[in-house]
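In the form predicted on its own, a lone chain appears below as structure tokens.
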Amino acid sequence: MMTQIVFYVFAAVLVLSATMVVSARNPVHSVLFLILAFFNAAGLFLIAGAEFLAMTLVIVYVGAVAVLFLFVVMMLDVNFTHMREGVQRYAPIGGVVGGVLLVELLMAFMHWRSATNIGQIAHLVPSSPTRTNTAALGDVIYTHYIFLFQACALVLLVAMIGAIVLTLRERPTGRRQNIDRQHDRMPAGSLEMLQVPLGAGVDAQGGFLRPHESYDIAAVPGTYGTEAWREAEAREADGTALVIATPATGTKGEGNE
């Protein structure tokens, strides 16, 4: 009786929190309700005797995925008002897709049948009253399905590398150096020794100094901080940069004196 009461409490809170995830206006609140839903789902797994899935849900999804969502939502300056402008326009399409998924779920549950010979099915790992689910899953994954498990890891690695490559952007403020020329530099061309009077400090001498060409010697031409970059910035600030404008054709009043 107590188990049923706990089950219904966890299930009710899970359904309510899942509803609030998609209906909350504040995205931070949505992520917090998502974390609550994960915790209640882990409680349901514990009641069902699947402690490995419960701990995985808490450690992986709550401790990593949901917290990552929360950090991204809180740190990025996302204009959610602009993102919601097209909700009413695409609401009918979303309703149709949701209706199709609901019908599929109802059909699947209506035709759900349990196998009559479930006790006669041969198990890969012999069952034992003293053996936990975690140990049994470890034996299955790392013995019978080790190659498939490693293949899944490789697929995730390729997906991670692809995401990094696709989202990598060239930053104009990055300082790139020519490694060979950097190694060929001598201390005399990189450092400037100063005789600072006692008690005067470095600020009195104009701050930390270095030869003007110390960075330009080893830097890739045109990158941030080089002389060519400074000249281009100065020309752009003075308005002397060359701008090629193509005259418009067929405008109103063309050819009028």
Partner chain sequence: MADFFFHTTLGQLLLIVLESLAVLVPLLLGVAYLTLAERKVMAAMQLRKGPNVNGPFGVLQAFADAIKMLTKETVIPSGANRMLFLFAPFLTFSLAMIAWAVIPTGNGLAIANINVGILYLLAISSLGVYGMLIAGWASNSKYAFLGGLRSAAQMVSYEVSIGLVIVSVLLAVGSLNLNDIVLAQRHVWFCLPMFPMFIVFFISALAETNRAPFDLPEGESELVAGFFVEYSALAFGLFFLGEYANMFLMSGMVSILFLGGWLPPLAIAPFTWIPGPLWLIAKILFCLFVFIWVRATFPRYRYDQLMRLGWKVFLPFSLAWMVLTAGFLMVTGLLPGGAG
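Form predicted in complex with its partner chain, following the form predicted on its own:
Here we give the lone chain, stripped of any partners or molecules.
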């Protein structure tokens, strides 16, 4: 009696929230109703005694999939007035798709045949009371259905790799942190101690406090201390310079990073 009441409560909320998923105006509300629907489905699993499936449903669908849905939907820039505009145009196509699905469902129901020995082979709950749900599922999945199960896993793996390949872009302009290179960096490779004469300044020593091999000076035109810079400055001092910095030969980039 109690179980039946609980079942109908869960089932009613499930159907209602599923309806709200497709009828709610705000897409964020739709996703939240979808989560409610998942929860009630988990509740139905619990009533049927399938506790492992119930928990997995919550962990996978509510805890991971719906979070990502919500994540994306929240960032959509939804304009509610624009959403109403397409209804006239898309209604016929939507109607046709819905109609085809309805006819297919009806055909499927009309030719519904249950296996006669269904009662002997299918158990929602483990046959022995001492066997837990998890163990019973493992018994079936990892023995009779091991190849199908592994094939499912492979399909998912391929889909995952495909998603990564499709979305991974190497952006040449982006600056990336190379943590290994940062860790490898030693004072000897990036710092040079100079004996700077009093009153002369760094300029007399080349004007550059880093070892030249650690830094491609030619790549950065106009850098303080390069030969090109020195020439430009000399010309500017003579009053002959129009261009302050002339790119050195063999320039790799034009960056002034």
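We call the rigid core the largest set of C-alpha positions that still match within 1.5 Å between the two forms. Quick caveat, the model's predicted, so the values are computed rather than measured. Positions refer to the first chain, counted from 1.
In the rigid-core superposition between these two forms, residue position residue 182 carries a C-alpha shift of 12.5 Å.
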